[in-house]
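Let's start with one chain on its own, the form predicted on its own, as structure tokens.
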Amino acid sequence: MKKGLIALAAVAAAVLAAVLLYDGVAAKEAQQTFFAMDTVCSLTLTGRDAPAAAEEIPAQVTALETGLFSRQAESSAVAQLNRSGGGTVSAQLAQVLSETREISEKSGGALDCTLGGVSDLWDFSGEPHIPQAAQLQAALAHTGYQKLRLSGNTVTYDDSAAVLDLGAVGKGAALDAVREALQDKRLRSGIVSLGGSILLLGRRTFTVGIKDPAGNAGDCLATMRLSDCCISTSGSYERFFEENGERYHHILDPATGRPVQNGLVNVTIVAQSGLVSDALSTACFVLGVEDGAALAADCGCEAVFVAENGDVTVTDGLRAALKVTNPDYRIVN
């Protein structure tokens, strides 16, 4: 990986000066690498409060995972909702659910946080396999974002067998929480990477790489010059298995319960909100280029769509910032 390049869905890294001036005082740099939310995470912060802030973030992310978002952790709020078929949640989780539902509505259900039962059948995190058609149909009967209702801080399930799963928004929501926690810190710049979702802090402009799905770790097909934003990517190469000569990836179509097959291999979203970027990377992948670009525009975000034949479609607001670096890919719009 080239020096100074941040590769989405790979290892995020930044090359910053070891000592910078911050309001006339030598600023400090701090780095951390940790495992949370089922992925390798990393961060680089620069500023007076960088060392202390860097020590706090891993524990914060882990607490969000085990206390709120994970449906596998028995102590999490989501797991408790699934066991009880609803309940009262914190203001933080209520806000996440409200924003998720809004994007679900705008996407026509392309984002569906009730796919937990369908995902379990594929078991991409364990021993992946093709579910039986009858099993899929039975699980799909209990999906649909409309089955979860939110009134204030109260969540109710219209279908007691529905399974809430925030896997498509959890990393982005965690980035939003981290950014809020860092607001009062004396920082000059920063990068926080939670797998395929990255937060860029401060006025510094970073070079962000979009991973080459056909390449090795760290290989990029394009780069973007960005600052002070969130970037999320969804790719068919992230989790997959092969059976009977066919490849099956983890991005499921809520309409069929099967992996999306629309020719896309990667969708990257740039937004101010981590949750929005994370949610849209999935929803826009499901919708495809035309409808996905329209959804991104409706949400005030920018997007890059990469097709398996090498075609790259980029929304207008990112065109000047994006540079294709691999000759196997070309911008087509």
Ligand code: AMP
Contents of the next structure:
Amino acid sequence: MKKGLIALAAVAAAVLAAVLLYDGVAAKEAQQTFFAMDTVCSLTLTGRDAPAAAEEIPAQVTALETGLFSRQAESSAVAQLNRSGGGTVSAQLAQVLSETREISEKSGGALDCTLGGVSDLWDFSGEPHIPQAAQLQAALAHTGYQKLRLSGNTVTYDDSAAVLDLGAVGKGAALDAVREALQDKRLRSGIVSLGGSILLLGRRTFTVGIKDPAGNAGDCLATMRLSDCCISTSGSYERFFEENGERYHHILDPATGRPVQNGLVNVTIVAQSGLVSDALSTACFVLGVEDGAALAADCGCEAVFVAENGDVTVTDGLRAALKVTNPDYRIVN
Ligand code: AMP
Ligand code: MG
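Switch from the form predicted on its own to the form predicted in complex with this ligand and print that structure.
Full assembly next; the chain just shown is listed first.
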């Protein structure tokens, strides 16, 4: 081959390699970061359909928020239910309400999706403050998951002043919807994170961290090697304010209407269903280690409980996957 041709062939080969590489990367991995459901969300997908699928997810999650779950968005089905004291809902929302109610029941009311009136008083997303005891008592009188009745797709409230709040389950339920939408796409693996709830797709094993509440942003106290599941964490450091030297956080004890104070700082649940992982992370935080672990077992899920003093309790099925990485924390069971 002549010198000039050799050079041309080399250039062509280099260009081809670059195109293949570019094509490979572009076709195989796509990322998005977006804000929805009052939190920062992110996703990474790999596979042939990754770019198109990644483009669709932010709009899907926002539509679920504004169309179904958000209590604050006037147009949402939950806001409409709260305004009218009941009505007919979509099969999707009926399913979410039915599963939420079932877990509320199993948790003995530790999960209570009718706490909206009490949450409003604390106003964690707006101007947080300690409500007056009399106001709390008045709002508590209108709570209780039993007041929410579901017959097919028809919802009724026993108490017209009850306020439905799906804050404890919405992100997990959204992950279930995202997984369903991705089912027919050609994807090899994926990770979708909606604040404290994460969906892992495919056979790939991911390392997922449990945040260190005492550390800086991004610091973890432990990591877990997991695949093909949903993981939700409820933490007392996620939304809180301080008044008179006391810390008040957003996970409420339905018995008192006040932030749970049981020595826990976070609870992480690993489940197949996003809704179940999210519902249980809140419920198990309220219940504490012993009753929380029993509820997780009852629901066929794994759990990690982290206490303020650094004690970590992990259920048997998760022990091998969990690695405590910060020496201030230790597994105690
Ligand atoms: P999560 O971060 O999943 O634990 O959900 C916390 C959110 O759920 C709060 O911001 C409230 O809107 C709501 N919430 C707080 N406590 C409870 C509870 N005991 N049962 C149901 N929802 C709750
Ligand atoms: Mg939750």
